[in-house]
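Read the single chain below, which is given as structure tokens and is the form predicted on its own.
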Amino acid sequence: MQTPSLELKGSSFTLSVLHINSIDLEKVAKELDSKLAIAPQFFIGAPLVVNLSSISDSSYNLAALKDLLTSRQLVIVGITAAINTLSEQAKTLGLAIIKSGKQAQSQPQLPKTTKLVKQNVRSGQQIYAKNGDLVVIGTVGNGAEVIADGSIHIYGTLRGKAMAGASGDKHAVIIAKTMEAELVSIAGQYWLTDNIQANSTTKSGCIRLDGESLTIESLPL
């Protein structure tokens, strides 16, 4: 039997969701550029769904927003939670209308894995644990990046950037024996060095989300 030239199969993919909360494109561009400057490798080229639940203006220029995002090398695959007029705009721009809620929550989840790294992560290196946790037995140096869809455990000093819950898992945590990070992020919420120092009273710590804000707890490590 001849193999068909194409097949349509069900599957599920993890997509990051970018929430647009302002109609002011200049303000959006400024804040976006700030985030991209912190961790460009984390955002650039990543497929995104744009959530427009906060936009109620039927004259909102969705084409201009798309141009803004694509000019920053962001890949926009569709929109979600938009009013009807914006959904119609999206169709003319070739963007998918993506449903959220119970339908999305019912998608099967892939089994979690754990990626173990038994070495120092040096400046310029990036390690990503897809659909799982990341455990580093060693130091994450300045200029290095560790990323995980799940939690990140560092049994050493974290001096670089650590981004947990990269696929949106708000229950992910970042644990480090010594917390001296340039940046930490969980499900898109991030702190820089100054934030960590202002909220920490100890060298070791566990960073997690409390609602929509990050918090750090001391650990007896």
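The term rigid core refers to the maximal set of C-alpha atoms that superpose within 1.5 Å between the two forms. Numbering follows the first chain given and starts at 1. Just so you know, these numbers come straight off a predicted model, no measurement behind them. Compared with the form predicted together with its partner chain:
For K161, a C-alpha deviation below 2 angstroms is recorded between these two forms after rigid-core alignment. T178 is not among the residues whose C-alpha shifts by 2 Å or more between these two forms once the rigid core is aligned; its shift stays under 2 Å. The Cα position of S87 differs by 2 Å or more between these two forms after fitting on the rigid core.
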The other form holds:
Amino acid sequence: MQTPSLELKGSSFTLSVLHINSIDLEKVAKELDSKLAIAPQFFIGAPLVVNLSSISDSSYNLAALKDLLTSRQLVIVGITAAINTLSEQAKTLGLAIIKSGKQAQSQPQLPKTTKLVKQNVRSGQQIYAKNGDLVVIGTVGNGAEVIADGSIHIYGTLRGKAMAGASGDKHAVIIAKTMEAELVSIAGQYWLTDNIQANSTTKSGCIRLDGESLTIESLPL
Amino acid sequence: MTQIIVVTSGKGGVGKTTSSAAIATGLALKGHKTVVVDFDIGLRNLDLIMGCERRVVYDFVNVINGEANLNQALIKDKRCPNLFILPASQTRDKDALTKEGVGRVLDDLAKDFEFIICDSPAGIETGAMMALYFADIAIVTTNPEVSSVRDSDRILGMLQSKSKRAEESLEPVKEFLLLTRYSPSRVTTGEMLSVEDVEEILAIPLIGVIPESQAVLKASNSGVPVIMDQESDAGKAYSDSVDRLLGEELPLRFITEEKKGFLKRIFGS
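Same protein, different form: I have the form predicted on its own, so give me the form predicted together with its partner chain.
What follows is the whole complex; the chain from before opens it.
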């Protein structure tokens, strides 16, 4: 087999981040020079990420800042936490826009929504509530499938398959007025009809994850 | 307004064609101008049940392809002046049906007829989809056993998602349950699902329960729709169903086991 001429792999590096707290370039230059004077060898050729979170002026001259740093033999690889107009400037200057790990995590999550189905779900039909709960006012027939990233509530009889927490949410639950399911699953843990019958004596049911295994309890209906 | 009624089931052998013939004849006997269309291209049976197999010259596919006009293909029933049959082709297959073609023929029929009964083939392929696509009313024929009920549930799902009314977000197709080959004695012994069981699973209004009857086979073999045999319980049950389809409210008959009389119990039947 031929070895591929390139490979794409993920790696993480520790980079120094330079926080710019003033729009006054001369002031920045002065302070930078005094810092560099302390340990010149350390900074020469060092890759830097410039944090611009304090700069809210959209007319800020990023190119001038870049020239300033380059003239001190610093290498800017990218900027972070910049306002949109500065990010645009950075793109034209060929700088990367880097999101710090923390920032990426705090990305606004899509709001959780609820999908409401007001009819019977028939054999062969499949309903998926992405990013939220699924509420069915009606019956889910044998051979039908209801799937949700969140919880599933069925105000009727569940005879088909129900899969809650489809993208891994272990707190999802499955609630049905009458539980006669072929299969129930929460975050990948599943039960077949026999398991449900073995664990339940009542018609209604709330199924949830208790640790790594499913449990069922009846509803006080 | 013409009503297009599809008689469908998903599963085969449950009595779609028998029911189509009976309901169409029943509507016609009530004075409504009715045509019954056989969608089972390649396995045409309706003409046999209706007793007009020797009069088939042109068929549904010929009309779709423009090889014949509707009047040439329609067969007038000999017993009932308001009833017409549009037979299927025996030599083609279901792919001969196209949405445009079927739509055009049904539009033409709607000019003359009050009721168009579409006798659907079994399955969920082209033929069955074409039969149910244009429907206003669906009569879901079901036997009281689990596989038939499951398949009916599937067809109900199709009606809700694949019909013209569903695609165009119009008022949904009216669905009715017709329970056929019902045997009260076998329900009592637990061998068969009861009316209540099936109603609970399918959750659509019941339009009739047709008892298992010798009269059905006899009627099929002699080419007379069983509804014409008003002596038989199946014939009577179909008449009731037709009345309910037309909006009458009637109590269900033939759903409880007939109590054998004292003498019958001693001497057998």
